[in-house]
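Heads up, the chain below is alone and in the form predicted on its own; it's given as structure tokens.
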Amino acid sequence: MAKSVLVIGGGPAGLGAAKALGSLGIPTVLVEKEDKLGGRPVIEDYHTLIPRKMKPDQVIGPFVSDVQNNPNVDVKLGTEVEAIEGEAPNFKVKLSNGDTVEASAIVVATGFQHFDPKRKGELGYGIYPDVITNLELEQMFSREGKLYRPSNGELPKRVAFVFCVGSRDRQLGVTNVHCCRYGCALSGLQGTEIREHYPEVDVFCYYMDVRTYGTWEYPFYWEPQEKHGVRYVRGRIAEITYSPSDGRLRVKHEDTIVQRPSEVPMDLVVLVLGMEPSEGTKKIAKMLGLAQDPDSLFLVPAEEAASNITSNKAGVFIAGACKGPIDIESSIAEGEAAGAEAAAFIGAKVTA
């Protein structure tokens, strides 16, 4: 029987792994619980991806096509892993569709989930319709092609982005003290898109500090301000309320530069959500006995490994957002690396 590799998760990292394995001629089974490939960017209709400002079908679409059209890759949609028995190179994996997969190695690419903003009740999500998430703003753009207030369908005059909702927050305990990595940059991009299409709309970004990594600093922090007039306010949000007198939201915060409290009327507030390990990540970690960060519960590589995609369990490789916040293109690259590591582990012989 040919040596095969199981890839768990059909998002960016899983697609990268499956494409790499399939192109090497290695029999690969890709299991995805949703009914289509692409992960959250595709399933949840992201509008524009950072850092190259491209659409999901431009970045992820070619990987989906390559994987689906590769005869070496068996894609199982709407399917979950139910049980895993054995050790490498003899894993026996039971799937929810009744199939059993025998694999010599496994790539775990189970991704993340968005922080539930209802856990921060003072921000008014789920109470006031004009408090939305950055994901919902993406879907406004991608599905409807316009900006509006959910309460009345009108164009907002003032929009506020609230950074770090569910990130770097010790009030939530140790589980959410990590940075989401993407939020500052995406907010800069979304603020820019609003100003480009609706120059009459004022946009404000409320932040603790701004973390636009590497080459993201100019296009997603300075350019939104200098070219598009996005206003940045360093302040901690205490509460978001609603004023019946004018039908607008009130953002109550402490301006930490001028060191005084302030209350500002807004028409639309966008909560920039943190990232947490998905339920699938936690489930697979338990099945395989994978090491997790004791606080965040993201997967962590083996302590003795030189590679950050080598897990603590022989023959199991971890890639993408199951290990923590990461951008989409880096997630794809990690998936490709995990696929190559899995191929090397099973001793695959590749011929030209």
Second form
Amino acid sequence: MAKSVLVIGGGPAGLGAAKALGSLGIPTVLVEKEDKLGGRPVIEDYHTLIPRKMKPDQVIGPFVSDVQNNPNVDVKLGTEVEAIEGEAPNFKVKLSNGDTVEASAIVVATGFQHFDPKRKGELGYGIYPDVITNLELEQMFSREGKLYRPSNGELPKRVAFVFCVGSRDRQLGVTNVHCCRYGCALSGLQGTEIREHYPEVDVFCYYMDVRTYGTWEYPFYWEPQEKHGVRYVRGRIAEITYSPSDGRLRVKHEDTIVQRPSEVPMDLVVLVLGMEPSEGTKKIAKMLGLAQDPDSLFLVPAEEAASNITSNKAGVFIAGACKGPIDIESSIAEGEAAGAEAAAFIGAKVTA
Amino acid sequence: MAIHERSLVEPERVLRKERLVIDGVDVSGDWNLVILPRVIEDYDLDFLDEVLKQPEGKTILQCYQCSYCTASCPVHNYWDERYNPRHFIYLARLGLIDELQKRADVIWRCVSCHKCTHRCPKGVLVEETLKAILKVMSKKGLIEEYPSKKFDTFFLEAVFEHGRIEDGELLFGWIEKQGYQVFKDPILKKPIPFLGGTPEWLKQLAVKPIKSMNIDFLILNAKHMLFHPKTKNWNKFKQVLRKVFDEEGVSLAH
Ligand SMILES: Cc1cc2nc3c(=O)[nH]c(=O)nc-3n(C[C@H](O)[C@H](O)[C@H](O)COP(=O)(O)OP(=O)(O)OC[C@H]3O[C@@H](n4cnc5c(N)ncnc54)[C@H](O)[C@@H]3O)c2cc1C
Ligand code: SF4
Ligand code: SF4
Ligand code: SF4
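Having seen the form predicted on its own, please provide the structure of the form predicted together with the partner chain.
What follows is the entire complex, opening with the chain shown before.
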């Protein structure tokens, strides 16, 4: 039997890997536990993606159809990995559908999950209907095509974004001390979309730092502010309350520039969620004995490796958000690189 | 109720009533004192819109609060820390009016050196933006006509008349405008500030530069004060300028 590669996870990173492997002519098995390929952005209906302002179907869609149409790639939806035995290049993998796969190398692309905002009780999520997550805002746009306050269906006069919810926060323990990397930029884009469609709605971003790193600085920080009038206020929201007298929320914080406490009225409050390793990532790490960050439990590359897709286990490559917060394009690129590395590992050669 | 550490509470936040009745109960004398909280309860978002409407205020949204401007500003560095161009921009953007008003005594103190504008890494026209903020404040009646505006008007009037300013006349004229008795020579009615009832420091202010002035320059200045040369074709320019002033609602004494 020809040597084959197993890719675990069908999100942007796993798709990048499967596409690269398939186009190199290597027999590939892609295992995805949901019944759809595309990862969080597709499964959860993100609306518009940073940084190109395109839809998930436009960005990830071509990878999905490429992988599905490539005869070298065997896509197994609704399937999970149950057990992995042996070492490279002779992994024996038991799947939840009863199949066994013999793989010479493995690409792990099991991704992340969203922070559960109920863990920050003071922010009122699950108590006040008008406190929503940024994921729910994406879905409001993509599924319902309009902006409204869940409490009464009306257009909010003011929307507040609360940065860093479930990120950079030792109160949650050591597990969530990292920065989510996408949150500031996505809020800039969501704020812009609100202002473009509803110029009468005022948008506020409450921040400690604005981390729109690299080339994202202008399109996702300064355009929202200079061109679209999104307002940035410095201070971390410490509590969200509700005032029955006017039916509006209050965001409590100290404006650290003015050095005064503030309790300003808002109609819709959007929590910008952090990223945690998915259950799948934690499970596979155990099965394969992959190194994890002791605090966050994200996968970490081998210490001696210069490339961050090389794991501590021979023949196992790691790509995308299973290693920590990352954007879609980088996840795809890491997947492609992991695919190529896996191909090199099993000794595939280009033949004329 | 007594406040034990009264020094900790700004006087404007302490409300005391001679008679206070709450829910029909007379609480005068005991519970008649209220301390207002420091909490910001809302923004005045209209303020920023007004600033953005001013031609000088268009760059206010570009600021990222780095404080390059304030670090460079002579007024902040050598005079009063409460004069802080970066901070004024922040307050104006959120419409924190009471905070701006707290600084009404210093906010007009810009000496227009333009260090801030030249150095701002975000391309904010800082000096201009501050003028726009002042303009909106006085338009909305949030600040009394600020003293520097009087000088600006005086300066503008001098330019408007002749197309140029005479340093000497501007200085002496301004001193006179401040209400100081300035001695004038009886024939040409020109002010001679080092005679008469002018205070000593003002006399020094006038005498010192004259003493150290190059003689040709001194004669030139004196000649200009006597004959008032105008900029070439000034009368035509003046007509245009008048039109612009009329359109923008600028009023001068002339
Ligand atoms: C609200 C929000 C908005 C975002 N918006 C953007 C944006 O606009 N632009 C951008 O670049 N990035 C954005 N991101 C980041 C983006 O979601 C990630 O970069 C990207 O999803 C990472 O891709 P991935 O393939 O590594 O992981 P995932 O998308 O998490 O995909 C992992 C896949 O693996 C599957 N899986 C997990 N465990 C197993 C298992 N044991 N067996 C089989 N399958 C398994 C999962 O079902 C999933 O399909 C956003 C993130 C959030 C939270
Ligand atoms: S990207 Fe922005 S919102 Fe997300 S954790 Fe970092 S600073 Fe906070
Ligand atoms: S230098 Fe420019 S960007 Fe920096 S605080 Fe001043 S106005 Fe703002
Ligand atoms: S122009 Fe005004 S605000 Fe700017 S540096 Fe000079 S004095 Fe300060």
